[in-house]
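Here we start with a single chain on its own, the form predicted on its own, put down as structure tokens.
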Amino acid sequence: MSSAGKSRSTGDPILVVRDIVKRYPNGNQFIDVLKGISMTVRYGEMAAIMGPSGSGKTTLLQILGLFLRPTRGTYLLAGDDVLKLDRNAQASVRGQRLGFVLQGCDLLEKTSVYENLEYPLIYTRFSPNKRRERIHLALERVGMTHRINHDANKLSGGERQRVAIARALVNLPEVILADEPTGQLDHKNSHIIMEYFAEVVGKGDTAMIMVTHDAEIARHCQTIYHIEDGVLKG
């Protein structure tokens, strides 16, 4: 399945979950780490979810960016139910519908700026050229063009943040998902990046759905939930 064709329209639903439970075994007995998460995101929203270590709010993420199987429950993206899809074509929607921002960076060692940010385009049909592009445009959204051909192992962490959130923006993603996108920055810094996705995301044609443990930096989403002991509130 894909999305490829269908209009985006800023307040139609992108991403709708409903029931998601996720249960681990604990001997004879059973641990519920999500109990029954419903939720609606919609084109050119914001969303933070916030709770306390253990909450269930990255089991959820993990959830949503298809690395991870609920025990049950419904995800629709983009009306496409990607929880019947095999394992080979959701890696697809991970690699062309999703875009992740994760706490530890991820980038790829011994190669450069440009190399990580290509990665993701790899496997796409864009010409050399029009990857270049991409990449150009989404490294001075950030403000790291002078880096392009850095080594990526000899950045600050804050510029390897800020790489990553380039690297998941390049594909121009339907749902952007975020594990505390501004932890390894400073004050400054983080309010420019959380303004660069809400220029990003206003646009209309994704959205973005982001866990912080910072209630400043959720004040930029539009939507705020809580999330404890597996239960999910607006």
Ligand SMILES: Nc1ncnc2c1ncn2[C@@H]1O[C@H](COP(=O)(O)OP(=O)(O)OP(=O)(O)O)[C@@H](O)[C@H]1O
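One more: the block was the form predicted on its own; return the form predicted in complex with the named molecule.
The following holds one chain only.
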């Protein structure tokens, strides 16, 4: 990837989107879920997106995660026009440069913590003999190394979410995208999770964009966007 050689330093823009429109067909008509979203996120920045249910938060995050192509708009990731890429190249960007925590906990069934974290490394052809070290590092950041060989489904809700975050970190992504990462957690665990995020992003080589309903959680972030009627309000 072209970003490999570029330096990552706090304050440089990593993610720049302009005038993103997402239009869904609705019977004979259309509905514009996103009506021209523009935002810039920098290394070391944590951004929260808030808004009522159905306002398009997940849709925006899916566009940023290259799950979905916008109807219009531009999207530069560290200067690369990632919307111009084909399916495979976008998949590579997802694997190597983005990290995801999806809405609702998403660890794979009947797999250990280690195996869950190995998948992103498998898909990006990460050298097999360096995997354990890398997985260990990611688990260390969320304080889960002692559970490395545990069955992922037998962990508590908070532990599962921490593993999901470790999985998003394992490929050292430039941007972490998290859709309600604290949605199913209690107050205490939510703040623990946010502190892990703050620690990771605080190193300055990553940015994070998260969706949340909880204003108190959003307070951990430097930037808070409100999305209403398909438009972003800073």
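On a predicted model such as this, the values are computed, not experimentally measured, just so you know. Positions refer to the first chain, counted from 1. The term rigid core refers to the maximal set of C-alpha atoms that superpose within 1.5 Å between the two forms.
Engineer: Please say whether, between these two forms, the C-alpha of Arg125 moves by 2 Å or more once the core is aligned.
Structural biologist: Yes, Arg125 moves 2 Å or more.
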